[in-house]
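Shown next as structure tokens: one chain only, the form predicted on its own.
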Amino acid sequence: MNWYEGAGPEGDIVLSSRVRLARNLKEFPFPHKLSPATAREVADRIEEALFSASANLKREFASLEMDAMEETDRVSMVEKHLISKEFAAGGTGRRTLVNRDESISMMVNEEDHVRIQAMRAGFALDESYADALRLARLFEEKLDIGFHPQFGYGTACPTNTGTGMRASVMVHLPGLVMTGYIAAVVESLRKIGFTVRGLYGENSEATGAIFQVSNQITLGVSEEETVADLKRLVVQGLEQERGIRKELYRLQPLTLEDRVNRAYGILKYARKISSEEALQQLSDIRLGVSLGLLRNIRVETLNRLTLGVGPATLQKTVGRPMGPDERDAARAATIRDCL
């Protein structure tokens, strides 16, 4: 099972945990200054120190170059957030490094020599950092990553430059959208050194009220700080959707009642639906589920869906290329089965 078939702890709210780390080789230019060659060099001297740690490792994780790999299934990747879409696009020495249930993927010669990704269901942000780190450690007794005393690990781009650290969680706000209170809290974060995104990170809209909250500060703080920091932040944000939630119920118990099972109906019984609007609805179904009017839904095929209705994805599901109206009746039919 892959780690997105679970729940996890505050599951009604939290999709996921991820924590990300980017380390570098001392010896070499970051990858936009490496020829092809060398970057093939960097690559495998990743890839030789994951797998020489223990025949487990070997196991566990398959290596896969971007540029054998066709495109669908790279931006199945990018769906899945196991890679970054502009790692997607491929070129020389770009390799990935992925466990059995995708809950670690290591991507080689993107923006640093490796980029140590860790993701969890639910709220679990301690987990994922001592997934990420413990790879990390291994990476460091094997080869010689960049470090300074004073400013910590050199990244390609200043804004990483420190910790190397990225830690975020995907939450589920329909509460703090529908109310419009969203702007005032993304603005707040931001103040304090945090970030929101959409759904796919960097530059995407929060389709289906879906955010990642990150954090932009790794100078001058530990990665410790930075994950106790961010847990704090989400144990608020968790009590005040739960509140606002309620109210709304409270208040308006028969528009929020038709408003889930509007959206109930149209999944279980359209034959096209695009992925916005397939989105949108399980959104609706999600707080639906939470709000205890949807008892037949378990959050897992929830959370199985939302990464699963992707154009990509939903082709390499079905295993063969289609055109954008054969795909949302192929979605529609996805999503039928499951509910």
Given for the second form:
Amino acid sequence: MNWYEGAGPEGDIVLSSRVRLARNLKEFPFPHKLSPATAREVADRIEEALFSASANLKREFASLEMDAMEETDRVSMVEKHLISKEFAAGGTGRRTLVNRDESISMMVNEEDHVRIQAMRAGFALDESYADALRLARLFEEKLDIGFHPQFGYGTACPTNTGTGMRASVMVHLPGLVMTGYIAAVVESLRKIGFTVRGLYGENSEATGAIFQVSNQITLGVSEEETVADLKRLVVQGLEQERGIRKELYRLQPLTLEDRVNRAYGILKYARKISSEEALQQLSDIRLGVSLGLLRNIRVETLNRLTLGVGPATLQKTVGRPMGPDERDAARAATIRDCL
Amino acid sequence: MTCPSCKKREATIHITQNVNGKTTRIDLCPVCAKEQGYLGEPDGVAGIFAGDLFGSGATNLFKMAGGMPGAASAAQQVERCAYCGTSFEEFRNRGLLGCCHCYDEFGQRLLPVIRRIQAGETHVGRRPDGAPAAPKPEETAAEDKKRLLKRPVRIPKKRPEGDAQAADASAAAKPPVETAPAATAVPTRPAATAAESGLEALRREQAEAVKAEDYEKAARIRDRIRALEPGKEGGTKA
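Swap state to the form predicted together with the partner chain from the form predicted on its own:
Complete assembly follows, chain above in first position.
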């Protein structure tokens, strides 16, 4: 079972928690400055450091050479948040080290030599941080990692220097979206050094009321403080979102029940559906499940569908390339089966 | 070019010497430059800059296109990283440094950039050697952001916009969420308020710094105020 097929704490609102740590080898230029041969050498050293650490790790992690993979497989990894869109384009020396349940993925030779990413279902930032830190320590023991006494961990872009850490949560906030309060919340978060983006990273729309909230500041704030700050913000956000939902339901029970059940009806009976519409309807269903209006659907199912209805992941599941119409039909069928 | 002295490393130090009107150019790698006494410890470099090292008969126009890590702070204008060859210009255009040594090489030249995008100037988190985290500087921007952070994110009273159904639902939801736990954090003041009180404190600090003639500090605070002010850098409104 993959990590996203489970549901963690506060799972009806917090889909996942993620911590990313960037590390670079001191004696090599950053990836954008590497020749193909040196890029391969960097990748080999990182892979070797991981695989030589223990037999367990060697069993647990697969090493995927991006240039050797089919495009569908690479795009599917983007849809599952294992790698960035930019990284999926491939290039010599670009590898992903990923564990079996896909909860840890390490991009080698993206913007930095290695970006360790740990993901957990639900609200579990401390655990994600611990997972990522364990691997960062391993690399620090085995490799000469760039570190500056004033500026912290060396990273290609100074926006990451210091801790090299990006902690983020993926949250479902339909109440804040429906009432229009979301704009002010996003603005307030921006002012205190946190960014809010849509489901698929930079510049992506918040389809299905799903947002990624992450820290922007990496210098002058410790890792623990960053995690604690984000946790505090999530707790506040959860309270507000739950409060608004309750109030919306108290004031307009029929409107809300209608909306949720319509979404269920569409997904249960549609014969073709786009990924965008699927995410919208899944959002309403998630709201219904959270409010106890739909009782026979599990949050785990919704998590699996939310990450599973992307075009590439769908084609992988079906096992062959498909045109848009065929995909929409396959998507509708997959969702029908799950509900 | 390759260093003519060792014929191995890249020559990134270029020295123009003017002795009694005769100009000579010397190109060396940082290692040979140091061995031959052109690059000393930071103090030595500062001495060269002070112009009193060669006496009155000679002026030394010391132009460094790279430098030793320790020399970076004294030699303010390092143009090129001696290790990876990345120029400061390149960094400014692309936004990416070339290697971990660039942080040493460009040193304090990076500070204006870092101040714009970060909360502090000094790392306070983990270190690879597991040494205890550095003590936090007393008055850093991070602290200010922290103070803001401890306040709840406020939801403004503003009437929402959106599709008819949403507007309908929210119109009925006024006053919002009286029974919810979030109620204490909800409305009356706009979202910018938390940032504003932080701004007031910063402005006071700025005035004090100017009074104390600590212009460097004042400028730092000014940059922080700019970053926080609504209307600047795509803030809410002017």
